[in-house]
Each structure stands twice: as C-alpha cells, then as structure tokens.
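Just the one chain here, laid out as structure tokens, in the form predicted alone.
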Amino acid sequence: MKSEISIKINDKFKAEYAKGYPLITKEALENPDMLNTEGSILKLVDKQGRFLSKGYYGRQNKGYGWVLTNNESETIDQTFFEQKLTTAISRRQAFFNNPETTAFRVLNGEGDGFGGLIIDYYDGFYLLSWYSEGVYTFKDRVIAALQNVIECKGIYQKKRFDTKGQYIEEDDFVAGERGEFPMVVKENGVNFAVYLNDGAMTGIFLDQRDVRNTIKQKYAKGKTVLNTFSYTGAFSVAAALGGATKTTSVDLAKRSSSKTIEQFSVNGIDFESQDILVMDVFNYFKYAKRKELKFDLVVLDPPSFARSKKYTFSTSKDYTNLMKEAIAITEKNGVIVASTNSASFGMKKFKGFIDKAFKEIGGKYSIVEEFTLPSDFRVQKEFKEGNYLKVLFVKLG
C-alpha cells in the first residue's frame, strides 16, 4: 500500500476542493516541494491540517494530479477501483444493450471520479488510456479490477505521456486475447474500422457520435459535403450514408487517404465516387475559391493546434479566420458544422469566434443545432473545462 503525503492547500483554493474540484493544480499547493514520486497518494489538507480530499500525484499538461475521494478513511486500492468501474459501467448500460453502437466510452476520467484515466469499449475489447506516469503506477490494480467487474475479450492500452508529452510507441496489448485488426465496430448502425494496436489514434473519435448521426439523419440528403481536417473520413461516411450527392475529404496527413478509403469500403460505399484529397486545408480553400467551388455542408473540425509547412493554426487565435474561409465556399442557405475540442475556452467564447467571422464579412447566420459531449463522456459539474467539445451547426442567411 502506498503511503500518504499531506499536502497543504492555500486558502484561496480551499473552498474549491471542499466543493469537489478534481484537478490538483500547482497554484493551489502550499508545499509542492513535498512532491517527488509520481503515483504517491496525496492527502489534501488546509493550513490548519483539516482534511479536504485525497488523490494522487501525476503530472500532465492540466496539473499535478487528481482528487479521487472526499472520504478520509477510503483506501485507494483495487477494491476502490472496482467500485469506480462498477459505477461507471452501470451508467452505460443503455450502450452495452444497444447492438447498433458497439464503441463508446466506459470511464471518462474525472467525470467518473478517476482523472488521468480513460477507458473505451470496442465490441468486447477495452482500451485504457493513461495520461501520466502517476496514474500508470495503478495499472496492475486497475486491470485486475476491470477483469473482476466485467467480462473482457481483451485489453489494450495507450500510454499518452512521456517527458515531451508525445505518444510512446510500443506493443499496446495488455491482457486477454489479441484482437484482429481492423476491427469493425458499429455506431448508430454505421461501420467503422478501428485499430487498438496502431499508435495513438484508433481511427475514430467517439465524442462526435451524436454529430455524425445528426449529419446523416438531417443534413446530408441530396447535398454536396466538404469535410476538412477529415482524418479517417468519419463525417464523410456519415454524410454519404445519409444520401449526400458527393463528399470531399481533405486532410494533410498521407495516411488519411487509405484510412478514408477503408472507412467507405467497410460500409459498402464506392470510394471512387467520392473525392479524397491529401492536401493542406488552407491551400484547398484557395483552390476551391479559384475554381468557384461551393458546398451545401462544410465540416470544420480542426485540431486545437496544427502546423504545416506554410501555416500554423491555433483554435483560440485562428478559428474566426478559418470560419471566414469556410463561409466563402458555402452555398447560400448552406450549413457549416463548426467544431472544436479545445478545453481552453467555453461555448460562449466559441460562439463569439463565429459571430466575429460573420460580422467581419457582413454576413447573416443562425445557429440551428448545438452539441457538447455525448452522455457516455460524463462530465463533473465542478470541472466545466472537462466538457471540452463544442459543435455548432451554423446556417448561412
């Protein structure tokens, strides 16, 4: 059993932790020099030594660790993890019982009371993502707990930490049986090819499930669709299955082409009837304007930060300009699906980026749909920044 280190929280942050704030931040600590070994159990106390909460030391870009319990007598052991997992799994029973969706989140970090760890389900297999060396010290107990509380075909992991914050390549298989890849999972009846053993990405971002389904059900039929920063083309697949007349997928990554072809193919769609371009999105905007191309539906889902040979993109600085580029090639009464996964600002500020873009070009618009994280991506109300996803369906006036 790990020994506990008492860490004093300064008065400015004391009330936050008493209310259940989960992230242990450097600014809140009176004696951060006491922290030396990641994975240490931290007992957070006020300056008078009164108990506030208990967590662990694990550095990631967000902070110095996470609170795990507000119960002073609770021990952070395998039984504790079994209880956390049992609760998380019970909250997702509707997903486990739905044969049309076989990939979803089972444990969403601090939203399920265990910051630094994410567990996703892929048709009987479980994928654990560890976000710090500290949380990784619990690996054996967490895996044993998972196997005790639910049947697992196999378990894979992603270690999303090292000294540079980059993904560490290694064999991702942990326990059970190895999967056969690509594994084809379902999402609202749509097929997606995923890989649990191939680097940081699996091939699909599960948090956009509701957005993809909305495009398929309500916005794609008879429309031309441009999917920028398209990754493996998941939005394009949803649009094509929803009856789009043509989809165009644009991404700078060379692998995006073969991955997008694969996603169309596992759904029986003729990929040759779609446009799949390996190209810088900003260059594509220039090309589309030059060729006077216009689209009925444009999907804008850039990474929070991206760099190419000519351009550097940061959501907080550049989304307004990106939006203006998209407006220029969207048909009148067309729709732009504006999306960001940046946790550094909220929905109000994001709407401000959109509004500024239209004001600067003198255009009119209305927001017809609004999305945040789906229900399996549970968010803790005391930690609003955990609800990072913001998606707006913006109709041009």
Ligand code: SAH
The other form holds:
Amino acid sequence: MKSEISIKINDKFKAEYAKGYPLITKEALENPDMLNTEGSILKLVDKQGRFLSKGYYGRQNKGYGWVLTNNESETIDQTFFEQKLTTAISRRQAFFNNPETTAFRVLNGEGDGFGGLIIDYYDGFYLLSWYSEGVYTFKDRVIAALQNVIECKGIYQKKRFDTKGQYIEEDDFVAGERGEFPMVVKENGVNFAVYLNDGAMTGIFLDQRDVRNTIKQKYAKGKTVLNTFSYTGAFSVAAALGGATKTTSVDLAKRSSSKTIEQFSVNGIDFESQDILVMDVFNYFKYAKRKELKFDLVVLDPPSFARSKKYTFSTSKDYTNLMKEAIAITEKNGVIVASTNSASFGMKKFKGFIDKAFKEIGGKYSIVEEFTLPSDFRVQKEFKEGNYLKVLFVKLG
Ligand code: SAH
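Alright, leaving the form predicted alone aside, put up the form predicted in complex with the named molecule.
Up next: the whole complex, starting with the chain shown before.
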C-alpha cells in the first residue's frame, strides 16, 4: 500500500471538492510543485487541514489526477477497486443480459468514480484504457480485482499516455486467453468486426450505438446516404441494414476502405453495391457540388481536430462551415446527422454553430433528434464536461 500525501486545496475550489468534483486541477492546488510521483495517493485537505477527498496523482491533458473517494477511512487497495468494479458492473446488468448487444462500456472513468481508467466489454473480453502513468501504477490490483469480480475470457489494454501524449504501440494483451481478431461483436443485432490488438482504436466507437440504431430504424429506409469521416463505415452499415438505397462512405485514411468492406461483409451486405471512397471530405464536397449530387441523409462526424494536406479542421472553429458544405449537398427535406465529440463546448454552443450555418445560407431547419452519451457511458453530475458527445438530427426545410 502506498503512503498518502496531504495536499492543500485553495479556498476558491474547496467547496467544489467537498461536493464531489472529481478532477484534481493544477489551479485548485496550493502547491502543485510538491507532486512528482505518478500514482501517489493524495489526501485533499483545505488550508485548515480538514479532509475533503482522496484520489491519486496522474497527469493527463485534463488535469493532475482524479478523486477516488470522499470517505477518509477508505484505503485505495484491491478491495477498493473490487467495489468500484462491482458497482459499475451491476449498473450494466441490462447490457450483460442482452444477447443482441455484446459490446459496451463497463466502467466510464470518473462517471463511475474512477477517472483515468476506461473498461469496455467485447463479447467476454475486457479492454482497459489507461490515461496516465499514475493510474497505470494500479494495473496489477485493478486486473486482479476485475478477475475476482467477473469471469473474463481475456484482458487487453491500451496505454493512452506517454511523454508526448501520443499512443504507444505495443502488445496489448494482458491476461487470460488471447482473442482471435477480427472478433465479431453485436450491437442491436448488427455485426461489427473489432480488433483489440491493433493500434489505438478497435474499429467501432461504442458511444454512437443509439445514433446508429436510430438511423437504421427511422431514417434510412429508401434513402441515399452520405457518410463523411466514415472511419470503418459503421454508420453506413447501419443505414444499409435499415434499407438505404445506397450508401457513400468518405474517409481520408487508406485503411478505411478495407475496414469498411469488412464491416459490410460481416453483415452479409454486398460492398460492391456501396460507394467507399478514400478521399478528403472537403474535396468530396467540391466534387459533389460539381456533379450536382444530393443525398437524403448526410452524416457528419468529424474528429475534434484534423489536418490533411490541404485543410486544417477544428470543430470549435469550423463546424459552421462544415455544416454549410453539408447543407449544399442535402436534398430538400433531407436530414443531416451532425455529430461532435469535442469536450471543449456544450450542446448549446453546438446548436449555435448549426443555427449560424442556416442563417448564413438563409435556410430553414428543425432538430428532430438529440443525443448525448448513452447510458453505459455514465456521467457524473458534478462533472458535466464528461458528457462530450453531442449529436443532432437536423431536418432541412
Ligand atoms: N464517424 C466514424 C468515426 C470518425 S473518426 C464512426 O462513427 O465510426 C474520424 C475519421 O475522420 C478518421 O477515420 C479520419 O481518417 C477521418 N478524417 C480526418 N480528416 C479527414 C478529412 N479531411 N477527410 C476525410 N476524412 C478525414
């Protein structure tokens, strides 16, 4: 067990921590320089030495670490982790019991009281993502705890930290048996090929589950669909299975093409009847305008920040323009699925970007669906910025 370091929180922030704010920020610390050992257990106290909460030191771009408990007598040991995991698992019983969905989030960082760690479930396998060197020092205890509280076929991990904040490529296998990849998981009955051992991403973003299902159930039938920033084409697959007449997937990454073919194929869809383009989305917009192409449904799900040869895109600066490009190639009465995972602004501001696009073009619209994170991506009410996902279905006309 590690010894605890008492660290003083300044007066401005102490009320927040007493109420349960989970992120330990530099600004809140009286003396941040005294922190130097990643993984140290921190006892947050006010200037008078009164206990506020307990957490650990782990540097991320977000802050200096996370609160783990508001109970002074609790020790951060394997039993503590077992309790966190048991609670998180019990909250997802409906997911564990649903044979139609075999991939979901089991522990969502601070939303489940354990900032810096994320655990996803993929059909019997568990994938742990560690977000700081500090949280990674708990690895052995967390893995032992997980194996104690639930049956795991195998455990994989992603280390999402290093000195430059870049992902480190290495063998991701940790314990149990190795999986065979691609592994095919289900989401509302739809198949997805995933890889737990191949780089930073697995092939599917689980947080868009409800959005994919809504496209499939309510918006795809008989429609032409353009999926921009399509990655492995997950939205295209949902649309095709929902009865879209044709899907067009556009992504700049070379491997997106074979990945998209794979996702169509594991669902028995003939990929040759779909368009899969490796291309800069901004060039595609120009091409579509020149050819006078229009789509009934356009999905816009850009990364928060992207740089290609010709264009730099930052969600918070450029979403309005992106939206204008999309409106120009959407049919009258068509729908744009506008999505962003940027944590740097909230839903209100996002709606503002969309409104501005229509104002500048002079068009009318209505918002027909609105999504934030799904229920397995649990969010803590004291930390609203944890709810980064914003998706609006915008109907033209
Ligand atoms: N919508 C996807 C996830 C998108 S991830 C899904 O639901 O699965 C972001 C993707 O944008 C990456 O695959 C990246 O290759 C792609 N990308 C980034 N900049 C791009 C650009 N200028 N043109 C096309 N694709 C781009």
